[in-house]
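Next comes just one chain, in structure tokens: the form predicted alone.
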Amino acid sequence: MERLRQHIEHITSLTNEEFEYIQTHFTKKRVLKNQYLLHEGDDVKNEFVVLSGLYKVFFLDEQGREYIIQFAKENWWMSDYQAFFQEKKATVFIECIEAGEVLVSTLETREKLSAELHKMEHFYRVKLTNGYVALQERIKLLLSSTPQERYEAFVKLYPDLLQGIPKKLIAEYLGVSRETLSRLYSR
């Protein structure tokens, strides 16, 4: 738990009683490679925060095909959000990649702790700011850029995945063939 309260704390301070409390409402849960926390058309009740292990958050069309939304690593949250604020069903897996732990917590945790305490209110807005500024990004970079230019900006967001995903996902998430992401791997 104390790596939750120096991710907190990176964005707002804490004191020993307000952690305390707030640590009461997340669950640790170990993740084995491969397992699913999320399941299109599962209820979605709960968001993850990263503490260790590597996740990605993908969805199917209608031909099976797949397409990767985010990674998540270390300190990064991941949910279906949409269906996580409107109390909807999912419309996107979350499998394990590597290994790790995760800690879980609900809406209701999070409407409460941002109700009782104002540093986690400024914290979950803070945090939902800059998922909404990286998701615009992502979203700018798939519609406007080159393949070589979304390759790039993976190698900034994600120095460290180059060598530990398969690069079957790294073509995945960034939109291009297997074939492509060779050249682009290959300058």
Contents of the next structure:
2 protein chains.
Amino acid sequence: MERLRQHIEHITSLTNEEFEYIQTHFTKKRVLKNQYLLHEGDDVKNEFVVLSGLYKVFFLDEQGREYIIQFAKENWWMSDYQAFFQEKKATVFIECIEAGEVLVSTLETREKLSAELHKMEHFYRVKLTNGYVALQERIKLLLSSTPQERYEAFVKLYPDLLQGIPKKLIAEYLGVSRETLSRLYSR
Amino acid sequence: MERLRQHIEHITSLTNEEFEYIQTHFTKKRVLKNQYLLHEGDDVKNEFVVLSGLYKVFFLDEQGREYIIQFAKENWWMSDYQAFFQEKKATVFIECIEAGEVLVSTLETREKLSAELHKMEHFYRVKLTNGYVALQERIKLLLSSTPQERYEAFVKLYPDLLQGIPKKLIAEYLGVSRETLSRLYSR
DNA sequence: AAAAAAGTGTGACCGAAGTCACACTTGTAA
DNA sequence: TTACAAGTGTGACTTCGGTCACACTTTTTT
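What would you give as the form predicted together with a further copy of the same chain, now that the form predicted alone is on the page?
In what comes next, the whole complex appears, and the chain from above leads the way.
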């Protein structure tokens, strides 16, 4: 839980009492490799804060092709935010790539803490601001770049992921075929 | 200004005094067709709330090709949010397609109102949440869909834009060539 | 240790979308 | 009202990336 505190205090400082209270709204959960935290069609009751391990957020098209929206590592938040905020059924999957731990929270928690503690509303706003900017960057990249440039941008964003995971997953994140990606660095 | 009030109260209710105060942080500005509200390389001092008219937020790649990030109409907010929040130079342009009016605000305003009024921090958080979800949807679409599907999704999102603006702009939003877009509905 | 499964590189082929060129229409300005 | 610019559709050609196939390697399982 100390991790969560540091994470929040990176944005806004808290008293011990405040953190004590906030803490009660999060529960720790161990996650094993290949375990699903969220499955298409589920009610999206939770959002997750990654403490350790590696996870992928992805979806499938009609032909069953897989597209990765996000890799999540330490201190990243993840959910099917569309469904989470709008209380719809999940359209994405969250699967564990490397075992680790996450904190589990709910929409009620987010709204309640935001309403009760101005500081927490601030925290969530800042997090969302950063997330918004990151997504916009991804859109610009998807719109304008060649596979080559996307790959280079990926390397910058996730330098540590390059060795750890199958290239296939990187291809699914970039939106190119495995073969095309392979040809990018073999020439 | 009444428009701004309705817009905010759609999310959180305000007293007259509160709105009086908030109001002083926004100034109205008339915008003419083809006028730029923001130019690549500028310091991004402002964000804009659209009262009327139509605007495009776009950027250029090295070859000078144009990509539209967002069309903005009534009640949409726009800026180069990346640069705005991080106080960097603009990498995008905002240009007026149809004359109208906007409200002009600043980062200081956003932060100040958020800090002073919990309600406003809430307002900004909710706006950001919606924006985040919309961007994520766009990413999913860009990753997985054919030009055909993108076009159909566009029609749903901006049904009113179809007749008003040149098809070239739609193509730039979808990330396909003008010719490809043209062939989508001529067969 | 053997067998099965997953990951990776590479060639051959194909097809969807980009580019270029041009004709025709519509809108705008002199 | 004429002239010029902008917008639009369509054909010909090209090209980049996808798909399929297969060999080889590495990892996992039994």
